[in-house]
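In the form predicted alone, a lone chain appears below as structure tokens.
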Amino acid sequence: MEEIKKISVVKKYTDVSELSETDMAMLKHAKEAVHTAYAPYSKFYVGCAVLLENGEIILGSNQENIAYPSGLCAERVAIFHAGSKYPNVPITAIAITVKAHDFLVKEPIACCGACLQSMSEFEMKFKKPMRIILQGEVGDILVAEGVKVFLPFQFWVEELKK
């Protein structure tokens, strides 16, 4: 038997001002994403900004469906709309951030695990890791380089694609 141990780490930043000037405008893109999601039954709105590395920021937001399943997350809704409009220029970093209407959010909430396997399609097709940069409505500011920190057992076989 061999024990098999990942550890994760994430940046923590207590105050938007500790970030950098293009994680804070991502920060603010997401901020923005927020006010365009439709979540009438969960009253939980995610707001998305995706980096690519040709310097065009696409954003995105949580979509309900009254049928639960039929709904995407803020995440998907950006990755899938940033990989059909620029097919081929790779996800350099992506904010996400949230507002609840009966609650404050102080925590930075982690992307869900469709969501993060979806984004680590994006990290393996481009062979590039993604900043992830994660914020609630208030309150510190969680920064990962990749989502192997999120997800340390990827789905990923290579002969797939053979």
Ligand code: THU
Contents of the next structure:
Amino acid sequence: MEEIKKISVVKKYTDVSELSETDMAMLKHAKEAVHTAYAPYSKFYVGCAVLLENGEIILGSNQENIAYPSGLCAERVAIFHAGSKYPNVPITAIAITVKAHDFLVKEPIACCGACLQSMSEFEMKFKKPMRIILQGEVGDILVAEGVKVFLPFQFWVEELKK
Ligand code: THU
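Moving from the form predicted alone to the form predicted together with this ligand:
Complete assembly follows, chain above in first position.
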């Protein structure tokens, strides 16, 4: 028996002013996207900004549905939009921020597993990791280099691509 350890490293910043200009701008865009969320059921509003290698920024927000599973998370709204608009352009960064109707979100919220899996497909497609920038409504910011940081054992079967 052998133990396999995968170590995840994230950078924590206590203030947006510590971020690079690009990351700061990405968070700002994500915060704008929060206002477009359609979340009448959870009242949890998620905003996402995707930076493409060509400099284009695509926004997305969670879109809920009265048939709950028919809704979609902000990350997948944004990356699928990016993929359909620019199918051959890699994603270099993605910023996600949230706002809740009933409480103040003081911690960065990680992307759900389904979004991470969808994001990992883009990384595999372009063989490039994307930088992930997370912040709650206020508080610390987390920056991670690549989806593997949050999803170390993602589903991937090379043979299924053939
Ligand atoms: N949500 C996202 O937009 N992204 C995630 O990674 C997790 C959850 C949304 C889905 C739903 O509209 C609301 O947050 C509450 O779960």
